[in-house]
Structures are given as structure tokens and as C-alpha cells.
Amino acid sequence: MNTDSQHHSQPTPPYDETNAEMPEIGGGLPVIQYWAGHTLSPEGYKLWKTLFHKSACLSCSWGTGGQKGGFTNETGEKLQRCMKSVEAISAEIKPAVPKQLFAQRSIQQLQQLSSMECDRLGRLSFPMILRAGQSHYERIDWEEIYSIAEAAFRQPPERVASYSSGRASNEAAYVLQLLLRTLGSNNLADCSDLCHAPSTAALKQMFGTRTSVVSLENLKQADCIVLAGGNPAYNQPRLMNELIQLREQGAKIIVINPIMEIGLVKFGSPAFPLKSLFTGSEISSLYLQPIPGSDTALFVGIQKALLQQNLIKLDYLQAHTENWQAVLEQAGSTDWETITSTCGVSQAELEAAAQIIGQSERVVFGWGMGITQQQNSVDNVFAICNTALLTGNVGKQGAGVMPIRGHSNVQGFGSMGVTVELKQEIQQALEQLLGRPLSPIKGYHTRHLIEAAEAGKVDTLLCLGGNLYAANPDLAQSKRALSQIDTIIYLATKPNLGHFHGLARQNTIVIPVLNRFEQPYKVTTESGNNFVRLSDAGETHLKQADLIAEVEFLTELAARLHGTYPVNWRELQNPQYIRQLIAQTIPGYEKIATIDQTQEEFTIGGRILTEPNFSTPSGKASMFETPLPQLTLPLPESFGVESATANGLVLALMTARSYSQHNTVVYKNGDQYRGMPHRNCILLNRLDAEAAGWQEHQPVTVQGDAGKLEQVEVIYGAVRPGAALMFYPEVNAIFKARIETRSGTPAYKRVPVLVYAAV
């Protein structure tokens, strides 16, 4: 083991074997070459024009843009665009899908396309419908769209639902939830149900807030970062700039991830071009590689080591927390053998992590979906936050807890009330606006929506962005469930797999919408650090297209359904009026009422904690005991593949994005940083492969509990033994949803699979 607990140096993680295709650093020269290739290409002018446009980035929630300029983050730093944002913009400025394509290609032919092929068709430029019994999408006029939609939304409210992603604005999100709640429906499923809902659930119980308590300005003051279950080198590259600067200031960075992601060891950012070209920057000070799904045990181990090293802040606990005694009792009484055998990380490594955390003055704990997409994910978040509280690292400058969100305005949708767990203050404000109580029937989150649809309980579905079909586990179930819904209306900028597989029983309507930098008016979004950005009005390059703004469609539909109750819906087609409603009904958003006059972007009130005062009934943070998970894998025989039991290997599979991917949208087939040349690969530890008698690059079958993928290429990588990685959404086809019951989030990061070679 390479850990030196005295000097906190760990040159390499324990499972660090790379393959021949992997680079020595993440980012670096390939990113600069990508930038150059795209910005000097024929699309370069449109790309640069968009990059400089004052609008929030289309990619992750590590917000840039807004009134400080396209390259600028919320603290005013320049050069804050990344490859992810260029990929997203490049896809949005493509030409329109050729008008004849949908007339020429049947739905069966369109279903043969991959995610990347769907995206590369181009921009949607006219509304279209697939009618029951027909084989092709056809153009539809707006009056018929509204006629079908109005009839569909007049069904009983419990049979009407929406699903959304973070691609739209706060204003569109607010109108969406007000439209449904005015109908009497709380069925506001959202993509966050599949990712950070466990963070929301845990943070609400512990601190009375549902989001990061750390601002970007606060993050810059930290002297230690704990980064668990995330890969910002792929998914939030601008965060890497902060990590690079923190390391240069002497901060320590502890990375917790079953896979050694090369970008979290060393990363070359275009913001630092000389280092990016030549050496890259060191990121991790200590790299821990736990068994997938064992993070609660790992953090209880760190807590035990903190206790043994006398690094617990008892004065802080007594003054500012509740139930701390039970948490300390659990850490103290759980034996080391149980902890280390559960998480697969040695006592020496956990003690080294505890020493770094306990001796640091200001620690920020950040986490991604490796923490939240587990069957015990709420406990994972509790365990992380318990560790922060035990060391006094919540409620002071430069410290705190920080879920790292993956979509640019997914947090804003939750703030606007697009959630089945509505804040009490928002509910009261909406009831005052409506002049009546909201429906007492609890709404469907995303997994409940799929299950209800499969049971024939949903008549109408409106999808505001996103890809409900492909984002879910068990794609056969997704397809079956959506096919039971009479009417599905998709609002989207580009075709995706859902438009060709997620088809309604009667009418599937696809409405082409303007993207964020094309809106004819100013709109707002919210970053993952609670900062509200204001985007300037823009225009689309699709001059002959028949596009609509999301707000315009939603308000027109609402006006036809509700008249002028409880507001003049058509007046809301000017988002300035929506912002007035937001200011009246959404706590912390009061400043949005004057943003059109002041142009002042702002941090949402009451969320950033620099003092240990918590929005709980007692004013103290609540701490929770966290039972260690009982992690087992099924026997090979349980997969029902008789020929595979002799040479099969059961592994804990993690689903992941590739490097050039945003959610379900794939920009490139391969993953150069993991050395995976295409989508149908499985990343394995060499020891596992050799024990099973396999060689690198040989084809295997990967069997889950819902299906199998064949001719999957074995790739050796720096993943711990017993674990493996494959790409989503393709691998979603082979497994059923194992759900974290408190949040509704599936366990995508620990999927039991049987891997075997053809006999």
C-alpha cells in the first residue's frame, strides 16, 4: 500500500493499472485540439458567437455565463468554458433535420439508431405526430396540437403527469408546475429523481435545506476537499479549475471512487494552457477505491479513525447538533474488520484520510452519483454529512457539504417546485395563489411514474426535455410503460431515443423548441451552488424553422385549460411576469422580482451556511446513525444461464457516462481516458479477467436480471477487483430497478451481472 499517513502522500491508488490506450493525464492536449478543431471549423463563427453570448452554459450545473459574460463564472473568473459546453453548443447549432427524413424513414428504421446517431440527425424544426397505427411521423399544425393536448389534459388529474430535465429555464419550470398543480395533479416527475434525490432527502432532514451549503467563493477558501463518487474531470470540468488552484495553494484532495479516473489523479485544463500541454496538474492527495455500494462503511471507518485520533470537535457537536452521541457510539463500537471487509479499503488508508480531514481547518465534502445511485444512498449522504459535522465543517467559511449536480438547471427545477416533495412554504404560497388547497394525493416521482404507466394508470404525459425512456433501468419496461399512455407530448431541441422508442398508445407529439441561448427574452437558471444567472435574449440560426419557446407553449396550453385562473396565463408569455410570481412564492428568490431592472444575479437566500445556524425546528443539525450495508452478489446459477455457470464471473457493475457524453446524449462512441474504443465494452480488473480465463479484447456476454448484451469487448482498467464499468444508457437494457425507498432513486452504481465467455 502506497499510503504514507505521515506525509499524506499517495503517488498512485492501489488499483492503478492502465491499458495501452489510456493517456497519462486527463484533459490536456486533446482538449485543446478539440477546441481548435471546432472553433476553426466552418461552424466556428456560430460557436464563438454562442460562447460569448450572455447565457448560462447548457451542460453541467457548475454555472458559467449570464450577465458576467459567456466565459465567466459566478465569482467573475474568465476562461471558464470547457469541452462539455462546446460539445453541447456544437450539437445545438447543427442544421435542421432534413424535412424529408421522417417521411422517408419508418419508426422501425428510426428505432435502429444509436443515441449518437439520433443526436447527429440535427435540430428538430417542425412539430410532428405519430398517430396510432401509423408507421411514420408526419407534420402537424399548431391548432391540432393544442386541440389534442387540451383534450388530453382534461383527463382526471391523477392520470396526468409531466417529466422534465434541467435543460429549460426557471420560468418554464415554474409555469410547468403551476399548470399541473392548478389541474389538481402533483405528478411532477423530474430527472433529479434518478440522480440527486437522495441528497435532497438527506440534507432536508439534517440541515433543513436541500442543496449545497457551499458557495463557489467558499469553496475557494477550503484547505481540504473530499470528493466521493463523482468524476468532475468528465462531467463538471470547470470544477477541475478550482481543484487545480486549491492544490497549488496547498490544499489536500481526497478522492473516493472504485475506479482510478485518470483525470482525478492528474488533469490538464485549458485554463492553464502551459500545464495542460506539458505536465498537467496533480489532483488527488489520497485516492481511496471502495467496493461499489460500500461508502457508508468507508465513512464510518473515517469517523472511527477520527475518534481514535482525538480529532472530533465535541464542543461543536454539543452546541450545534442533535443525536451526535449515537453516531459516535456507532463509529466507536463497529470493529475494524467489519468496516474494512465491507468497504475493501484498509484501516491504514482510512486513518490517513481521517488525519487529513481532522487536521484541516476548512473541509468541503462533495459527492456525485456514485454516492446517490445506490440502494442505501440516503445513508451514504447521512454518513458524509455526519463526518462533516463531527469535524465542525458545516456552518463556517470555506467548509460544508456540496452535492455536485450534473445538469445545468436541474437544481432550478427543484427550486421552482417541480418535485413531488414540495416545500411547505411553497405549498402555502401556491395555495394562497390558487385560493384553495393543493391536491392531497402524493405525486409520482420518476420510478413511480413508470410503474403507474405500466399499470395503465396514466393517460397523458408531457416531457419538458429529457429522455424518460433511455434514462430508466430496464428499457423493455420503459417502452412497455410508455406504450400504455394515450398521449405523450415531447418538447425537445433534437431527436433522442425516447422519441422513437417511448411511443404513446394513441398520439406521440414532438414539439421543437428554442434552446436557452435562442429564447426571444431573458430567462434565468440556477447553478449547483445556488447562484441565479440571467441569460440575455437571443435568436436561432434556423431561420425557416417552426419553433416555439417552452414558456409560450406551456402558457398557451394553460390558458386554454384554465382561462385566467389563477393568473392571466397569456400575460406570462413575457417571463418578467413569471419572475414576479416566483419572487412571491419561492423562498430565497425574492431578488428575482427586480432582476430585469438591476441585471443583478444573486445567491439564493438562506442556503449558504457560514454560521452553524440550521433551518430545523431546533436550530441544530440532526445526525443519523447509518447501518453498514450487507453487500452480497448472487450466485452464477441465479441468472438462469446453465452454460455460463462453469466459466462465469458475477461482478458489481457500475453504469457511467463516457467522456464525450451528456446525460443520455452521446457525442462520441469511445472513451479515450478509460481506453474504451466503443460503447459495447466492459472495463475489468486484469486479475478478475485472468481468474476467469479471459484475455483483453475478447468478446463476452454480460447478463443482468432483465436481459443481456453480447459480443461485449473486455478492456483492462484501473477498477478494483470484483467491480466493472459499462456505459449508460445502452446497459440500462439488461437490469431491473433496485430502488432506494426513501428517495426513489435506482441503484445504477451497483448492478449484479454475470459475465461469461461463449462456450
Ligand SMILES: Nc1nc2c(c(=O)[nH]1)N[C@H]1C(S)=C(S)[C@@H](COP(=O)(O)OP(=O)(O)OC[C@H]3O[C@@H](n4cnc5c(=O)[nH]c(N)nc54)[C@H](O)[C@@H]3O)O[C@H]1N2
Second form
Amino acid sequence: MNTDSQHHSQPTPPYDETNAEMPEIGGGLPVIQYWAGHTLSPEGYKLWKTLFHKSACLSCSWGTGGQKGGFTNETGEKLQRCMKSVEAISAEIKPAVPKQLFAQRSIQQLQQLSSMECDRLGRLSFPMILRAGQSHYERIDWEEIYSIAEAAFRQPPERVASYSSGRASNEAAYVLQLLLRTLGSNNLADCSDLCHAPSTAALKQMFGTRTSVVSLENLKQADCIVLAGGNPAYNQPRLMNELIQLREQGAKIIVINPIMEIGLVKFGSPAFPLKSLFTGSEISSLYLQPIPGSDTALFVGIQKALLQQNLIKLDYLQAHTENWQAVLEQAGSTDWETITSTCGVSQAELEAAAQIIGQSERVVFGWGMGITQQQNSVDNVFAICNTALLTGNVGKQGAGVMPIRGHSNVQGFGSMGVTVELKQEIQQALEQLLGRPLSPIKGYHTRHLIEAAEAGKVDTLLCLGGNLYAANPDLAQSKRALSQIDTIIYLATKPNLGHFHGLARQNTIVIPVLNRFEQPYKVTTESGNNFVRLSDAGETHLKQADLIAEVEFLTELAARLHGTYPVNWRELQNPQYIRQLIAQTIPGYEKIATIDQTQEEFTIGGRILTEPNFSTPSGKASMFETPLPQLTLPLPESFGVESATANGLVLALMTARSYSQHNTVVYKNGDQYRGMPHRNCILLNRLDAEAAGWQEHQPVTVQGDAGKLEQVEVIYGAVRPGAALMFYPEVNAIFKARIETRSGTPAYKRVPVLVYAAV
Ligand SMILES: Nc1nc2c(c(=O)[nH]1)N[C@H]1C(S)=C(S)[C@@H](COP(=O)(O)OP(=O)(O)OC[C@H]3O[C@@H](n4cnc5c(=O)[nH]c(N)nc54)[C@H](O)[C@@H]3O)O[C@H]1N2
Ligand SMILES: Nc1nc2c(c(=O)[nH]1)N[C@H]1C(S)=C(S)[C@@H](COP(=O)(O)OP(=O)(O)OC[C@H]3O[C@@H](n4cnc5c(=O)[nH]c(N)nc54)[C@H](O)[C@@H]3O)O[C@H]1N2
Ligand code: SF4
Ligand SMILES: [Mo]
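Having seen the form predicted alone, could you now give me the structure of the form predicted together with the ligand?
Next comes the full complex, this chain leading.
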């Protein structure tokens, strides 16, 4: 067996000095140039108007904007809007797709477009349908849409499903789940199934809560941050401001990432132009580069070192936790050789990390997709939270565990009940509302939905945003699966790959919707820090367009299906009434009942833990042992490429976001901070390339178990040897899904690939 632990940890420079394209700090001047370029451009007026509009930022879950204004965060600090929000807004204020485009271009032609080309077509501006056997999308009127949708939703409830992506509002999310559950379907797949579902699963079992237990205010008091498997310099840039300030206050920051991401080493923030923008502020105090997929072993190593250094908080464990003995026993009895060979980080580095954590007073543990998109992701989260508990860092001011969430309202979707793991309290409240039990049939999460569709078990699918086709592994399978569904209804703001490849058997309908800052009424969202924001009503620049608000479409469909049972659905077209229902049925959301009168945004009750009292049956936190992963890579022979068996290299491929994309939507081609000039690049360690006899910039083939990408350019980067990085969604064409069974989340961050050069 070929294992990537054969490469032992060796310090790689923060950037590869042979790659002249790479900047020396993350952020910095290019951010200002981007800001200036866009805000001073012809679209500048619209952009500024939107930035000042009182609505929550569209882009990420860190959360900014709302009633305090576009540039203010929940603690009242100013200057809180990053370039990513500009990127997201500028994509939304584009003109409509030219009127004749869909009449002129056949679906085969549209299928040739890249993700970026799809997005650049412009905003969707009228509803359209692709009928079976037809070659073109054509305009459709609302009456026909509702009649097709109504018939499709009258299929047996277990054959009706939805998929959603966390860009829409809480109100739309609430109506979506109520519509499906009233029908008798629990098939509420959501993008969080591909994202933080493992965090939700683990946190629920350990603490009886499902989200971050840290507020922004609390984060600011930490004296140590552990940041594992996330790249906020790209994906939650405002978190970088917090990290800069924390470092200045003397806090230590430990980064855990197989790639030395330049922005996590040094970041230049426009928020601090004098002290940071040009030279960059130091972020990491200690940077550990584990083997992809090995974080559980790394954290068990830190636990073992804590034990050996006498830094375990035994009093805390005895008073507030359960099963701590087994966790300590595992850490004590796992030998160092097993730990270091599994994670590829030396004992000395793990001891250094343990010393920092154990000697700090208030540690926040944050994590992203490197932790959750793994085959043992729930164990990864357990291992992080165990480490937090062993050092007494959950349930106190300035400390805690913090999944760093994705879409701007993905957490709100979960809170509203758009999940296949419904909270018991919500289930009871909904059953009371409906006057009958919910269907006992378990719903499909995203991967189950794809499999069920492929097996011909789904007739109808409604997609509230997102890109189900391109977000999944194995694009050929996604396409096949979706083509078995009779009716697919996409509600979207912009065209994407899914609208052209994810086609239904009979009718594919694309409905253009208003985005968050264009809604005709106020709507709310929930940030990853559990803060609920209220966005003001707005208007769209697409004056001639036939757009609809998500809530309006969903409530109208529900009214046609369910009449006035269990509520007067048409009345809900005023979201104030939806907010009343939310207040009655969603725990922690009571304050939303009066938000229309008070405009008062709020932190959700029961989420932030500053005392070690947990919502578990015993009131104590449950700890779980975390078996170390067995990380082997397949032999080159197993890829079935005979010519490459001798000279090919098997690598653990991490598939992630570039600097300028939002999930499946690509805004700009290259990745300037990683020195990758375009999207068809593979970032790998120079030592691997030299061992294989390749040179930088040469083309290679990257073969997975479902396909290959050719002419991929080799780029040297600070990736640990044995590992590599490529961009999604393109790379989703080449590998099959391997999922974590407790959460359903695919292992996007450890994909075995064979890389070879033509001989
Ligand atoms: N601008 C922008 N913002 C976004 C998004 C976007 O696409 N663009 N997407 C949003 C969404 S939905 C999400 S979920 C978040 C995603 O935000 P992140 O969690 O930052 O997601 P990624 O960029 O996919 O991967 C993050 C990091 O994981 C590291 N990694 C890979 N494998 C491992 C591993 O085995 N162990 C460790 N420790 N690290 C590993 C990678 O090197 C990479 O730096 O961002 C949200 N915000
Ligand atoms: N290989 C690989 N695959 C991955 C990941 C990875 O790291 N690697 N990450 C996974 C993760 S974390 C996630 S969250 C998923 C993302 O998966 P999704 O959430 O399904 O995909 P997005 O690309 O965010 O969806 C973008 C589309 O949403 C629509 N949209 C935007 N705003 C709105 C709105 O206000 N209303 C409505 N109705 N529609 C709107 C637009 O049409 C846009 O084209 O991808 C997953 N797939
Ligand atoms: S950090 Fe996230 S929420 Fe804040 S401005 Fe940037 S993209 Fe928007
Ligand atoms: Mo995500």
C-alpha cells in the first residue's frame, strides 16, 4: 500500500519562491484595487446604493449589514464589508440575459458554457421551460407554471422533494418546509448536507446544540484561536479582521491546514490601512500542515500532549462532562508513532500546539470544510470538541467551539426546519399546527436524493436556489439522476450549470426570483454567529422583468395544493405572518414576533454558551472516542490507466474554492494568492513534481475513479507533499461520492487521484 504518511512533515515556505506570481501577503492592495475598480465603474452607483441598503450581506455566513447599516457588524463596529460582498452584489446588479438568447441558443449550445460564462449571461428575467423533446428553453406563463407544479406536487409525497441553498430568507425557508411537510414529505435536502452537516451531527450529540456556541463579542475575548480546515482569508474575510485584532491583543493563533495559505500567514486588511494593508498583519503563531483527512489523529495527538504536560482540566471534566475517562484513555494509550505517522505532523509540533492551548485562558476552536468534508468528519468534529472540553473551553466567556458556516443564510435554513434531522421541539410544534403527526418516513438528504432519483424514486423536485447538479461529486451521475425526475423547478437569480445540465425527464422550469436586497418586504436571515438580521424591502433594477419573490411563489403553490390548511397560505404572502409562525414554532426565535415593530435584531436564545450547562439529558457535555482514520491511497494500477502505472503519482486531492468564486459560480478565472493562473491547474509540492520528473507549468492528466481532466497545468505551492489542490465544480467530474455515513457529507477534501504526464 502506498500511504501519504511516508512523506513526513517538513516545513514548506509560506509561498514557493520559484513561483513569482505569488504575493507575499493575503488580502492587501489587490482588494482595494478591486473595490475601487468596481465602485468607480459605471455600475458603481448601483453598487454603492446596495452596499448602503440595510440588508444582510448576500455572500457568506459571517454576517454583515442589516438594520445597523451595510458597513456595521453586530457589535456596532464600522467598516465591516469585504470585497466578497462587492463581488456578490456586482454579480446581481448585472443586466438581464438578452431577451432572445434562450430562443437562439439550443440546450446543446448552452451546455458548452463554463460556470463563469453561465453567470455572465446576466440575470434571469422571465420564467421559462424546457419541455421533453425540445431543443430550446421557451417562455412560459405563470398559470401554466402553477398548473404543472400543482400536478407534479400531487404525486405520492415520498416521491416529491426539495433541495435548497442558503441564500434565500428565513421566511422562504420556513414556507418551503411547511409546504413539504404539509404534503407529507420530509425530503428536504439542503446544501448544508454537503457542508456542515457533520458539525451539526456532532454538536447535537455532545452539547445538545447544533451551531456555534461563540458570539462575535465572545470571540473578541479569546486569547487563543485554533483554526482547522478553513480559509477565511478567501471565504469569510471579515473574520480576518478579528484575527488581526486578536493577535494584536497578544492572542495566539494556531492554523491547521495541509496548505500554507498565504492569507493565514499574513493578511493585509483594508480595515486597517495604516497598520496592515501594505505590509500585512501576522495571523498564524503556529502553522501545522497535516495529511488531508488526518485531523482526528492530529487532535488526539494534541490531547496526548496535554495529558503528558498535565494541562487537562480534571475538575471541569468531572463536573461538566460524560465519558471523559474513555477519551483520555484513548489519548493516553495511542502511541506517538501511530499518531504522527497518521497525521504527518511531528510530536514536537503537536506538543507546541498543546502547550499553547493548555496555557491559554480562553480558546475558541473554529473549523471549516477541511474538517467536515471527510469520510470521518463527525469524528473530526468530536476530536476538536473533545480537545476543547479537556481544556475546559466550552461554556465560558471568550471560549468555545465555532463551526465557520457557509452561505449567508444556510444556518437559518436549518433553524427553520429545512433539514432531514428535524429537532423534536420543532416536530412537535409542527404537528400541533397540522393537527396530525408528520410523515414517519425519513427524508432524503442531498446524497440520498441523488441516489433515489437515479433509482427512479423521485417524480418532482423543487430547487430553492443552489446548483444541485454541479455541487455534487460525479457530475455524470448527477445528470443521470436528475434526468430520471419528471419535473424539476429551479428558483434562481442567475443561470448556472445546473439549469443546462440538470434536466428533468418531462419539464424543467426555471423561475427568476428577486434576491435579498430586492424583496418587496422585509426578510430575515441568521448568521453563523447566531445573529438574526432584518433586511429592508428593496427594489430591482430589472424594471421590465417578470420576477417573483420566493415567498410569493411558494405560498401560492401551497395555497393551490393545500387550500387554507393548516394556515391561510395567501395571507403568508405578507412575511410578517410567517414571522408569527416562526416565533410560535422555532425555539430561540421568539423575538422575531416583534421584530416588525421594534426592528430589533437579536442573538438566538439558548445558542451562546457562557456557562457549562448543556442541553443534553444529563446537563453535561458528552464526549466520544475518536478512532484514528486509516489513510491509505490506492495503488496506481487500480486507476486502470496502464500507461501511467509506472510513472504516475497517486495524491490526496483537496477540492476547494479559488479566490474568486462563490461555490459553483466562478467570477474570475485565476487564483492570484495561490499563483494559479486559470482553473485547470493542480497545486502541488515541488518535491512531488521533481520525484515524478515533471516541471512547473507542464500539462498532466488527473485521473479519478469517475473520469479525468486533461492538460492540467502543474503549479508549485506550499502544499504538503503527497497532497494537492484543485478547484470545484470542474473537478467534480472526476470522482465518485464517498460519504460520511452519519451525516451524508462527501469526502471532497481527500479524493484519491492518479496524476501522470503524457510520455
Ligand atoms: N468568497 C466566497 N466565500 C464563501 C464561499 C465561496 O465559495 N466564496 N463559500 C461559502 C460556503 S458554502 C462555505 S461552506 C464556506 C467554505 O469555506 P472553507 O471552509 O474555507 O472552504 P474551502 O475553501 O473549500 O476549504 C478550506 C480549506 O480546507 C483546507 N483543507 C483541505 N483538506 C484539509 C484537511 O484534511 N485538513 C485540514 N485541516 N484542512 C484541509 C484547504 O487547504 C482549504 O484551505 O465559505 C463560504 N464563503
Ligand atoms: N468538490 C467540491 N464540491 C463541493 C464543495 C467543495 O468544497 N468541493 N463544497 C460543497 C458546499 S460547502 C456547498 S454549500 C455546495 C454549494 O452548493 P449550492 O448551494 O447548491 O450551490 P451554489 O453554487 O451556491 O448556488 C448558486 C446558485 O444559487 C442561485 N441563487 C443565488 N442567490 C439566490 C437567491 O437569492 N435566491 C435563489 N432562489 N437562488 C439564488 C443562483 O442561481 C446561483 O447560480 O457545494 C458543495 N460541493
Ligand atoms: S465577511 Fe462575509 S458577510 Fe461579511 S462582508 Fe464579507 S462576505 Fe459579507
Ligand atoms: Mo457550504
